[in-house]
Amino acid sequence: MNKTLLHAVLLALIVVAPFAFPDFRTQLATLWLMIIVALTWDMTGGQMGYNSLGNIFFYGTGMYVAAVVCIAMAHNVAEYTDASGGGIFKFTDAQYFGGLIIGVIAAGLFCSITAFIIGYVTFGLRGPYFAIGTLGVAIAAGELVSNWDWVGGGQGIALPVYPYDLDQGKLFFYALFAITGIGLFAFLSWFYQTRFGAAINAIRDDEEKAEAMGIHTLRYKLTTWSIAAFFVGVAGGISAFQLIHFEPLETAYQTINLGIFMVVCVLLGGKGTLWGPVIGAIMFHVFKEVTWNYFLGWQWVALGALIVVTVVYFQDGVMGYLQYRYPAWFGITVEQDKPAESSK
């Protein structure tokens, strides 16, 4: 089957399938949104070698501002979410929607903004380093923000129900969802055979030698970043109109859920490949629903297994394996031994 009608069979299935199964329209969504997720993070921890633990800040940070620029627009924030307010706050259609469309465009531009202000002191760190140093800074949002009743405080904030029909409305995130995923996906599979991809990798492989060709490696890792950023914090807003009402630490800045899941899902595709996050989130999305229905009081216990099998065994993931198993597939040439020079 060759690649374009590869693309066009997976689009027919994207497409039908939030009819097929319309009972598991939310879970097909947070399918998508953990697509996304998975592939910001490889762009940094995959293709840049620089692995983080802190992408959960720019969700988190994206669903409170796509909802502060929603009601903002509307009434007063702090109104709205004082607690013993009562009042009664509503949205036109109009309200509504346009809240959505430019609280989800600022949810990424500040996200991406923050990653660039944040990367010029969290990239002077490397390996481990990095990681707890990223995440440090998302638990530290989480405990800023439930602290902060301009916002809610530590009893979140809700926003205006979709105006429509549920199920429409499931439909609609849905289709959010992979509408940014896909454009995700497809800029990727651009952006990683420019310049700035082989950039991002020789950075990977050697960030010393890279400096050292020429490559201002601090630039090429914020520009990474921020666009990371940009995407994660536009998922994060969608995800706040989504769910409707949420709280910052095990909703927003869930740093053990989410910002722990993305990683799972790279290692398990396969890290530094395009393909790689897609298919370890959707293994990994599967495995997680299906040991929610029918092992629930298990669930951490197998994800905890999961989670160690894939690290200790699996570490180059379901890519890493079939790019060993079948080279050929992916245009990978192996030489063979040749045989040895017969004597004369």
The other form holds:
Amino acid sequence: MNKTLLHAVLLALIVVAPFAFPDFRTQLATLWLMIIVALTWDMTGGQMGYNSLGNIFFYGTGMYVAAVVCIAMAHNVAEYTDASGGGIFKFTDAQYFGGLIIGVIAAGLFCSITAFIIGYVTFGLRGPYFAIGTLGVAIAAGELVSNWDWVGGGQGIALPVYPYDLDQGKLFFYALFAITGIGLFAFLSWFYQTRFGAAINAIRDDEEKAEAMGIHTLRYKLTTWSIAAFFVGVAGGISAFQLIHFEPLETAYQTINLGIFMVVCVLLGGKGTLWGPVIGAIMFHVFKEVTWNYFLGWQWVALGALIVVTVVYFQDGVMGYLQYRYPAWFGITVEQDKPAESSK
Amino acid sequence: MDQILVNLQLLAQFPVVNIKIILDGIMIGALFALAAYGLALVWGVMNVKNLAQGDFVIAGGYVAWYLAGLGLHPLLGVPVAFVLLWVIGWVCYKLVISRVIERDLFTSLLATFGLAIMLAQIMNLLFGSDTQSVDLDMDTLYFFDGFVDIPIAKLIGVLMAAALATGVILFMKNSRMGQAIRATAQDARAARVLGIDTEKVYAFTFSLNAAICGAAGAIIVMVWVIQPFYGITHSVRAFVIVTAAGLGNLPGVIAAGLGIGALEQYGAMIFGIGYQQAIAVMLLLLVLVFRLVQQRRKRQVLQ
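Please could you give me the other form, the form predicted in complex with the partner chain, since above is the form predicted alone?
Once more the chain from above appears, this time first in line as the rest of the complex follows.
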């Protein structure tokens, strides 16, 4: 009962937020993006124990797939990118919204399939090699796309602008992100309670033993990563239309920005918990915006420092801290003579 | 695609071009090998994978560039960068690295990534985001009717890199500190039991690594370009080299460095200069997959 009330209040907040703070609609949409990517990173990093540094690959790929699909439905892609402009080529409303919906779904599916293929190769890599390998995939993709003229090369792609009122457009993208985010959260809260969720936790705790217990680990790892990639791809696809113009290195495959931010969000909020990534994403986003506004020029240094401090001193995150201090809130029973193991 | 074919044809028609490419690759690869050498040291001794490696290189480059801007001789930048980066490396060790040594590897990876972002941004704020290089203002030697050219500046760079590498190897072999470092790399607990101050060894190793990178960067700025955000590709390259050579194989690091330098030059020649950064990363992926296959085969043999 209490939980239902909490969820209802949160849902109301999500609906009211863009109307209560109309100037911050784009900010709130970005916050949703952070929540989505943090949640998806936690699927593999927190729940399955495979720390990827390359999830940004699916974000960038999602952007490009969505954009190319939308353009290809109305125009010749090579001519479009050659002229480098959404202003020159006209899109009707049906072409815009149809392209958006099909593009975003195609982005999710494409990323899912790519994740399956990449995962098939990289899941043999353990620990830090997996992180370096996936980071390599993301960096390589950025470099290759920036040399690929068909999709605009280093110049990037300019997509058509939202056809109606600009303010309404901001609300539209907020809604798209929010629906994706809520959908993902609802899916995950169910997913982690299934046998499947238990299996990926077993892989995190001890992969060899899980294998010995009869869990086909590779199948579970691939499925989890593909699902995560689907949602990152969808988020990337929506971002592409929201940003209107994007280019490969700074926006799409921003390895050192969003690619690292999502990891830090999860660490800040608490790895391997359902609410941790959400809380972490909110904290991180607020910190980022505050430094952007008040420490202009030094914002990156401050962010780097935050990453170092989080990683070195606060790796269990807010949820880990709370679970350690108030185990009863989470239904964790602690034997009196043994201290809790959840937090070091 | 047509351009690639034209380039391949060019390679086939003028075999001397191959000599030029290989020489160029060795000259730049020698500098890659230096940065990778430091990484192999830190990785082997304290089991920390340092992603800020490339940013130390770039920082060293900016030291030399700054000194050259003041009117000093660019070659002076190499020792100055060595000393300054030693200090920076020591500070980084005390603030960050010393706290992640005992932790899992992903922690060290992420913490050094944070460090890398900070360093890159501080350089961006201090020196601007343009690409910079230092002109040594020296002649170029020509061979084979001008097909193969070796700028004397590059030659000096290679010689300095070789001297530095030799110095470090001799130091590791003969000095007491070098012995202590090797002992710690083999078994840190046993070294501690025998009275080696491993904490001091760690601090020394990391500072030495940063200093080597700094000197390499000071040489790189004379033969190539630097930019605050080029650090990550230098880091990735160092990873490729160490992973390809295998951990603990220090002569292999130098060989792999030279090889990757040459491969990159070939890639740039065949696919175009824009792909040069991508080639290092693709090589990393290839090397990782190759090692994976090797590992699997080994496991099968054991079973």
